[in-house]
Amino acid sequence: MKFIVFILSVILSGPAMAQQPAPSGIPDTLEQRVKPCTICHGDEDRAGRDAYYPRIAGKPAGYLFNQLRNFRDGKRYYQAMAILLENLSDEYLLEIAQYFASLKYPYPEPAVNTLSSAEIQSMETLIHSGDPGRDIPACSACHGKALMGVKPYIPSLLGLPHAYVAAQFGGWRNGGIMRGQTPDCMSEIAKKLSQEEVNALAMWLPAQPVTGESAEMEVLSPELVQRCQTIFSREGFPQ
């Protein structure tokens, strides 16, 4: 992880690292800068659907952008990801996360659904219908009804490996490092439901084709943006 860190470090050292020569028969361009991300995120030559890391190509440039200033400015906290970051500015996070928004990388296999039937039914209603009753939303009113996000910063539930969703789900659940130093509405919702709706959640979502690209932000209600306001962070991001 070290090396890894240190590479990357190097790599995408932002403008600065425009300004050297580049080795001999290495184009310094972004897409060169930004290569070795994809040791951990993976491309088209290494989709596999049991990686830790999550897609990041054709996510929405909003979103990207929003995650690489927080992990950055420590609101989100990972290791790697703040030492990687901590130098760069927002224009340059802004040119890398629409350089990884534009790419369209082939997505993997479903997972086999390993779900009961009664599960299954239980998680098309959470997911199409939320819970009224213990205020929690649809997840497609929020991530859009073929759950590939609402551009430009609410990302796809699709196309994730099952072990990043539960990781995700057990951040916000339960305050773990990957997730935000403070409070956001996926935390409030996700402390609402029951670990066996999370663990089901994290099976049904990487069982799902993905098809379609993400939807547009008018979908989204006014009360819906703002209970997630958080997420909508337009400073510095151009619309």
Given for the second form:
Amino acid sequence: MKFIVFILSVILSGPAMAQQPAPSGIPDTLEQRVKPCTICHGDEDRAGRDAYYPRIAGKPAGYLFNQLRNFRDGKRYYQAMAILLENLSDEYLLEIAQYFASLKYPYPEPAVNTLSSAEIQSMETLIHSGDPGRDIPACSACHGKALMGVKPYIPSLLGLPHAYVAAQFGGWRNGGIMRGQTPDCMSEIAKKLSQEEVNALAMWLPAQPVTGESAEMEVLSPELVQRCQTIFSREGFPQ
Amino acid sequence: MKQLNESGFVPIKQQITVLLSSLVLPLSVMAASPANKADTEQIQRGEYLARAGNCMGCHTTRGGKPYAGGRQLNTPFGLFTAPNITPDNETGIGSWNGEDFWQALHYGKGKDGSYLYPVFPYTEYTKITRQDADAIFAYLRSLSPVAQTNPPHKITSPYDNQFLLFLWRTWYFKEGVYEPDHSRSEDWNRGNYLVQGLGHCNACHTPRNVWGASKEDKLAGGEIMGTYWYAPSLISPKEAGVGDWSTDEIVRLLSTGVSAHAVTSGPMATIVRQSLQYLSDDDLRAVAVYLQSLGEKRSDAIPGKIPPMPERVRRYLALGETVYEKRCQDCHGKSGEGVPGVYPSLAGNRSVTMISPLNTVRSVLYGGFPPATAGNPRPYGMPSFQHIIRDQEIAWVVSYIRNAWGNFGSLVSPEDVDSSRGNEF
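Given the form predicted on its own above, produce the structure of the same protein in the form predicted in complex with the partner chain.
Now the complete complex, all chains and molecules, led by this one.
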């Protein structure tokens, strides 16, 4: 009888056991699963602005999802990400994107501003008014008044390391980020900026304190949505 | 699978038949339906077989339209581009008939009669039955045509010479459909057909000679042409031979990408994602039975005594141990024991100790996730360390895991680490 009870208890505990952490103490969580991401992008303790890697915590989910797919599918080129993501499904990438979007880590102290007051003045004009003469829209028109992005597809511009911002401008200018996806609005805009403006933006943005949050879709003008429609790819993203 | 369905499943021929019948003679719709049902079944079978043969692996580029080609393979003989095999008249195989397809698959000849380069594995596909070839062709014909012109091959002289290719074929290509061995079980024969024919496992797992032809020792392992990966032997118990494995564990590894003792990585992870996870349980079992029969059993002989290590080597490995404790131990365990089905054990892991350290070095350099499959939809992953630690540290730690906890393997140098870098992306 004891034996039967033992057998039964083993059978009954089977499915329950599967839910528990592995005996080694490896937790059955997404946090554990995305360790390959956080080794570079930082976890709560070091979501700083060290080195090159951009902060991904708190960025809009649709933006992160599209970037993950673009890296995997060769539509945004970065070898390390392409290899890492090669065999992951859309469903899993969506879950990973939503996980990082949900993280509310504190932002690092802004970098020291080394620009002259004239440069600061011209950056603030560019950010908030753009340059209609060159058909450059205000950065804030798409990235939100607080420059913290617009849910769910447009990224924030603050809280990123200088090296990353500078490299992305380079990528936009040589067409390496969207890799032929059209319309490529950000490439068009980046190509219209002078090298001095790009350098100054890459200094100015990391020097701003983060005060706001991602804005909602309604703030976008239909004209800009049309101009940048590639990034509003909704396929596979829950509405 | 999702991508496949998007490309349209109702064959054009069928659409036209239905359209014509409804216009001309309504009764013929009824008469036509059994034939259509047979067509649909053939197409479905073809879709399954195209998965099993992983046609997509070469004929679809990263993020590209399914079967529209464009993926490039770099070989010592030149840069080859997989053609568009959707039924587009101009850029695909829209003008082909079943016989043309059979010529290509079975004889390695193009529609114009020219010899195809064996980068297209007709050396294995020749074993495919006519019935299966027709089903694959019917499936490809059912896809929506994609107009996509791919760049031509860039073949290095003198390999662009058809006569040389003729000589190569005379020497290395043996045409013929798979002939079952009636002394063996049905499963074994089915497995043999899938492994040696349709699945063309040889293309990677067999060493090649200087002319790019498979050597006689089938599935004995070798570096994969055009990549920086080593495809382990499927025979040797020191590599990936499964003579001692249970059928269940082989099936689990091939269908989900992970098993209690093994994890697929690199190109094999991709094959599981693109192809093997879609195979029926019966076919996977057949593959397992065949692979078991190939695998040599672990020898019972007392293993050779591991020679005592000189002080210099001990110091080298101690440096690796320090890296291991800091970077690897949290997941792979204090004694390299790993976590079954989550993080592979390193103690006794044949992929770690086999002669070529290439795959281990690459796993440390680039990291990766096992494939997301129905059986393991949310895999745990391995970080990439290429930007975290120096080549010297990678050399230390790989040397350490190759020689800790009873493992025994050669030491790895920073030069080995550097030469393992390769860009396939």
